[in-house]
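In structure tokens, the next block holds one chain alone, the form predicted on its own.
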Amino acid sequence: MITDPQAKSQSGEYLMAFEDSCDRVPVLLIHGFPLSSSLWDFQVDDLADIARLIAPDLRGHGLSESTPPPLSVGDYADDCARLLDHLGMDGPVVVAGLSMGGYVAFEFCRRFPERVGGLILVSTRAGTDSAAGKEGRDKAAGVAIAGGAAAITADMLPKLLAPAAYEAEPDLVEFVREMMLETSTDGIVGALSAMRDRPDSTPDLPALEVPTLILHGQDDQLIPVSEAEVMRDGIPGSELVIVPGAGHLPNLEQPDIFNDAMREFLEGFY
């Protein structure tokens, strides 16, 4: 297994950092929001064996250089794409992302369908934000620009995991506490623009003829199940899987049956 965090790619005009591992299925791992390609550490470790796991932090995230907001999700999109190009994978690959990763994963989808060969939709929905929500992400940027990543954190960080999971796991409380404080301000009021002005997806859910997965905690405090719902009776032959005793967070708070429904899903492209 190859890995190395500190590896950087030019893509476009700042240098955007990510993991890589082993020659394998080829899986694209885009992390939410305010978070970082940490998230996905139990996955790299563990399905090394696999697939290729490549996980790079957008933007103003982790160790990826920022760039003055607004941002979008083709931006990331984008980003992804030119990743991709570095490492010299031009056929499809697994695109995996959750939450704000699943929405970047959407436009991946539009954007380069023929390099798309399977999708893994964690902790997302395919609708856009209401008009509350977006007045929401607004208010939001203004609390970053005021008190940085600091303020969003202890606004945002209890409603990331499963109330259980917070009360009794302050290991995994603190693992996520650091992602999100390690996010620059420009990074996340970028993110907040490109989620509140993300497209629509659910009109496109028909045409994603491709094996998909799809991942939600059964106490997701910040999207509700029936949104994992939709994706499933919208996407032709999508499963989905309800992580019990988890939240927001699935692949951090039940790593086990989260990797077990994975590496199952993956065994499928051999």
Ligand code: MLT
Contents of the next structure:
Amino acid sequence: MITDPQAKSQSGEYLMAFEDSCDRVPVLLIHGFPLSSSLWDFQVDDLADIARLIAPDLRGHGLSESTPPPLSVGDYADDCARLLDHLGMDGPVVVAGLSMGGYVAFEFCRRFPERVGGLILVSTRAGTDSAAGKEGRDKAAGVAIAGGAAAITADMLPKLLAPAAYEAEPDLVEFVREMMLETSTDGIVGALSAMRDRPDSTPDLPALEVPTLILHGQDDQLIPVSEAEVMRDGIPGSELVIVPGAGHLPNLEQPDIFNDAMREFLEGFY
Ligand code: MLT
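Right, and the form predicted together with this ligand of this protein, after the form predicted on its own?
Next comes the full complex, this chain leading.
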């Protein structure tokens, strides 16, 4: 925290000095499936000197309550907007989304363009699910209904990290496993329906006029780097950083490289 000696308020009979991080770049961090705000722990720790970081748990994830499925990316985008309202943040923010969080970020841009000052798109894609992909969502919903978060975690966790990190970093694997296991069955099924039915954001790319940083793990097993290149080619002036030695969660797997790129991007807002 930086204390601004000018920032004193005449409060009663004495001068009260205070700190407020509100003058920093506001950043909304939207996690992926089936994770939580803890996904962003390394960014919240490292970037707090430059940014005001808001990291919600989406419905049914982390500590947030569940609502019955189905859900839509619009529900999540509205929830994020309501959170910003609640915090009195009515000006533009940098919206960062990882994977499913990126799908929500695109929807947030469609619904609240005036509230978006910048975009950070991590391990995500602009396009929709194929027919086979949609079938896979319904199958996964069946798995979750039968076996809860544990069943989804068993299937998905090995694909979230780069193979080398999955082998060599048991603490990281456990950290991600714990996050996944916190997700309620309604949260999982709702998220699967939201992802299955999400609109195509590809036609929106050329009209995105805000500064945009795209980050993608070189060894992402869930979404190929080519999807990041599609977004880079589509969004005018956007920058793509490929993170070496990282899979689907580059912000956790390579936090130093990730945070350096994010810091440089956020410095552009001062
Ligand atoms: C995510 O990481 O949020 C999801 O795996 C994205 C997806 O399944 O499309």
